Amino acid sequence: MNGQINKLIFKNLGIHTQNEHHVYMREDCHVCISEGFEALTRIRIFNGEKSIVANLNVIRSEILQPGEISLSISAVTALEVKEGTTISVSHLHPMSSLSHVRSKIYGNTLSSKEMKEIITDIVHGDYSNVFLSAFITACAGKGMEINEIISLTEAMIATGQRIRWGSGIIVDKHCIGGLPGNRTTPIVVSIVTAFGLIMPKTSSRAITSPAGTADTMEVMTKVNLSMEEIIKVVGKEGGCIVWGEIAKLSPADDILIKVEKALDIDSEGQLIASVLSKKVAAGSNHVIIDIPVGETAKLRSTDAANELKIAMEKVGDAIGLKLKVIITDGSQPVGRGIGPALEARDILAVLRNESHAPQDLKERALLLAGEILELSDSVQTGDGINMSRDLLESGKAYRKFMAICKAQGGFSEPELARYQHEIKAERAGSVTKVDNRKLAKIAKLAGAPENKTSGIDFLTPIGTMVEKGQTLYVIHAESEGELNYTLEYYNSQKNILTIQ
């Protein structure tokens, strides 16, 4: 289109649609009429050189005047448009990458070129949530071959920014998740950087869990750092613990994660691509991967963990990462807190060497930190865990953690939720089994991770001898309504904890 026919004046209606971009136009708008736009048509919106793709919503009221157009809040942010600005619209050109998605749905293998086209269109914002859901679902389970996972990982790296720290060892770690409260990362980063290694840790927010590392760290410090800010913090302190999305490191991953969260899907192939693309984008070249295995963890058998280990090592080798994969116990939560503020409290207790600090969280963090230290030439195999313990128990790790928080924007102490409810044992005996998934769901229903102080205080790990009426765990919620809703779920479930 040429001339003024496709130009409209932007009016901000303040409509929130999560991450989905929407555009609002009158039914009698001259652009809708001339271009044949209908409701839910995908169209491209321009503000100068910037453009986005959005779903059209047709207005049949006077909320918009003739010649006006509006956008959802996410679209306003992405397009950087202000009230009264003249913006233009056009048809969305056909996307050949959608034919690749359809091919994948029917079980075909995608080439590296086809995968790159899909990811490029996703990063450009051309995919609606419907298209994203189709791609994610087509790749779910065992739906991707190893070469496709490599291609996806390479495409996710290529379509984002990368930080380069120069030569030398740049370390990182990642846990594949599925284990409530397993918040070792801040402790590990503090130990490793106190030792002197460089560890630029970019973390995700929760996908299907009550908290991600970024959610927990946000309780204590700023995590929304730009790439320039990350470089400054790491240059000063040797490490950081930040949310990766703001820095646009592997941006396709952040887009996919939001839809995966809504679908409650964590595809194995996309999990590998997500984890490893972020490591390369953040400049790491040596990585420890923690895979917890348990009956109600994300990986339920050692065989499944070993399959994932082999796949991760193959992809890591293909993209130039030195990986060491560790399979750990995933039978129960780690630490006591499940939810951002409660997990932050546990982290600080370990770093401060408090007598009541959860020892399982401490020992798991020491194991992982020790493995990372042994990646360096100066630490012999078997010495890493003892060196890590010295750094933690001497207080050096805590001082480094506080320095990192200060460099990222300051430090805040975690707070507790207003409402608590104790879940008590209905019989005496020994705790023999914990359902991680049900505990995580309780914490999420209570409000975590959106409500930072919500979650669970887990007091009775496997092996604990309990008396009838003893408190097993405490539910924390920020509102009475959320607490009552959570208790409805609790009362409908059996064997969240098995006592024999």
Second form
There are 2 protein chains.
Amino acid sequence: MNGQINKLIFKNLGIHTQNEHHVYMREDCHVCISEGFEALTRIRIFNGEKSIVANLNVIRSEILQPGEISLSISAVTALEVKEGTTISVSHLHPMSSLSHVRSKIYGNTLSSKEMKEIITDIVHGDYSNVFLSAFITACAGKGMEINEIISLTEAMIATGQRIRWGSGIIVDKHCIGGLPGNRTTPIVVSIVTAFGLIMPKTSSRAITSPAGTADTMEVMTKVNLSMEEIIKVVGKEGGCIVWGEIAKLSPADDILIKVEKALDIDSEGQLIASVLSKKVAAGSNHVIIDIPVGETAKLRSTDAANELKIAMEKVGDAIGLKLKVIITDGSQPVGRGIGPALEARDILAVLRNESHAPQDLKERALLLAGEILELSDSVQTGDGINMSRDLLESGKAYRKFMAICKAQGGFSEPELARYQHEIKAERAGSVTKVDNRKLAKIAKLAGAPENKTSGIDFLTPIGTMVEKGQTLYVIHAESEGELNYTLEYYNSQKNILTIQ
Amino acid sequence: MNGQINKLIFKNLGIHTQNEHHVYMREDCHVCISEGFEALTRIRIFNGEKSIVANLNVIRSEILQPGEISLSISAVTALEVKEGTTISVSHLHPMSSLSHVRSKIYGNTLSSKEMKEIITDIVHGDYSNVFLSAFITACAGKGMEINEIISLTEAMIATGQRIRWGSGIIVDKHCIGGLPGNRTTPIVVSIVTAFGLIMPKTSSRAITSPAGTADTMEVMTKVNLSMEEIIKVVGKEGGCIVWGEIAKLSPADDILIKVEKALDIDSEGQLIASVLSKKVAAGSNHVIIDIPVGETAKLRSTDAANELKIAMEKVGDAIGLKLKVIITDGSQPVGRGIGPALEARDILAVLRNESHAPQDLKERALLLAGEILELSDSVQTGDGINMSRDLLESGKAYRKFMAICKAQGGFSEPELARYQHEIKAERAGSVTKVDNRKLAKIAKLAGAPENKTSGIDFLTPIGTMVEKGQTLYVIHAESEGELNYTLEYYNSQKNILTIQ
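Switch from the form predicted on its own, shown above, to the form predicted together with a further copy of the same chain and output its structure.
To see the whole picture, the full complex is given below, headed by that same chain.
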């Protein structure tokens, strides 16, 4: 191929297409014609030594002049290209990892080497969303064998950065989602680091839920810290609560999660690899995993939770993690707030020992913190929860939390959304059942987690006796459009709460 | 939602993104802000009564002015919108069919109703490529049960147009691809219609191969006929050879095929539904299916071919088609040309009874035409092939072919590509094996089927004794870039032909 003929001048059109790289070229461009490119061809773009792969969008207008080329914002960033720079393009050489994806689609088992090739190409940005979706779908549900999950976890670790904290116990925790609210992590980190253990917590943003720990913490402090900043915070306070993506701990997972979110699916293998690769990348070696079980939680039966527990323990063993998996009640939200700012408010109420603080959130956090303390040699089995209670009720955990926020970049109080709408009981009786998924959906439609203050305040947990007309929960939203849209969904649903 | 606030003026930016609809809105647009839209959100766009769903691309430049909105070319066409028109946008209501796709991903069996909902939404253009890819992947390989394949076939028929030719036998044929060249259809249609049967043949373009019958026929005549034109041609000549997509016979299949092509995968269920839905939609009731079997054909073993045969016969029964499935030799290409124009040249040589015409292509066409004649009451079993030979060798089939081309819009002779490159034998010996897949890949890299004249002329079938330096095949290409790229691939491969 003649390099000269494929050169074009970059012009920024400012088109944002999220993670998938797109390139824009005129239909009558000499390169399109001589190379035989057409719309949605995948082509490789070079800026000096750097190269990326992008989907071609063909331009039939004057927004580009002859000899010009443009890139989507993600591609501009990845290629580090500036207005007026000359860049070149070429055909995409066949990627052998795509044949591994096809093999997986047809039901074959992937080797460790094949999995590594797939993940390496994904991290390099070479997969279109169509291929990411196919890979995720082929691995979804029970689509992966335990050895494939181990390979995927190892490949995710190998393709990301990894923090090393020196020798000694580094603790971590993770909750296998599906339960709205339940924002125990900031409380647990505060207790455990107040005790003196090292807990460098990296959390994800929401995948299919109204909030992830990173979304909630972002209401109160900065979470997108550089690796250097994380090390500094942990060095000073013994812990942190930051966003994992920015630290590039598992870039493969961050790419896959965006497409999983679009599809609104989870897969057991991806889930295990995602969770455990981030633990190892963050440098932890002792980890508590919390699996809530309930009719409308992610795990619906104790059997399914036990299967997941066994698979996680096998992968943990293979990659050298000491894991303790505990199974908890997932029949309803934990805490009152669902959505970043509302959950942040609950966390602060617990840490500040306010009288109206949600007791279920407090007790869940104490249970988990207790289990973590017991992973250390200095706390005997059974003593953990009481030691945790002392650290929380004495205010030590709150002071530690504020110190961590300060170290991460300063503390802000959560704010309230512009619009509130109360949902009232249509009859009197006792609340007997809560549909976690529908509540989560309402919180998402109201704007969570994109709008921090959006979500739900859930006031009547299972067992509450309610009067007709009593407020069951309050929808918070930042725009009328979203509030109306949420109410439209609410009106189309039955049995969000069951009252008998 | 306030309809007024969501109105924007359409400006055409001329961005072509193939089948997936995209919408472009400024990041600071009041609608983006008030509705909480962000990049890659799926939103609904209205132009009067018409509406479509599109992926949002957020614009951070001046290519759109405040209050303006743009759409990709496919979306402009679907929405029938003109420059300066006021259009409105809204949130996408949750599509229940997406939960059926998720159910399929998790390994559940879809009901007929669920399949119908999925296909209806796909035909409406409401699926992003991410969801199309997930649906295709979940159905790939052996992912579908026979009842699901029946449902899929019925749904594809129900969502497309359907031609009715009145009572009587309407014949058709289909070859389950995987074999380069093998362009028997135009010859078969000519013979069968010269005999007097009705054969309204709609063909697809290439999915993963260097040419489909529609691509090849387009070299010689017009194939994108309207339904009215097809009916006129068949009324006059008893047959046609046209492109199925234009006739909207199975719009669902046409959308799915684009993503299957990107993924380069086939699935048994999609394959059966694709083939049989188009047969029914085209109004045929008696159909011959040809399944070539060979090490590097689509079907690699007689067992696999038999399984497919049984599944096809079950679906045929369910939808009221009389099917005869025959299994043929697929060890090497049939005919010499691989690629639209080169295949067209072979077809004409056979129809014109030229002395150098490829005999294997002629005999394969006679076999299939014979089987079709025997589906009619007037031809006894065993007589079909000889009657076909008479029709071909007498020139009646050729005159019929030219009449059909004339009726479809006129006949053109195939042309030759700008560049030829001969691939020579590196040793003397006998050709013992041909890798169909690698030959097909070379033809595709050379530009087929997008460039009509690109492809391969394959000169040395299995059994040929070759000298060192003798030409094995000739690569045809329209650009140096593609030729060089093809040779790069050729040099990286072994055993395209095996000489012993």
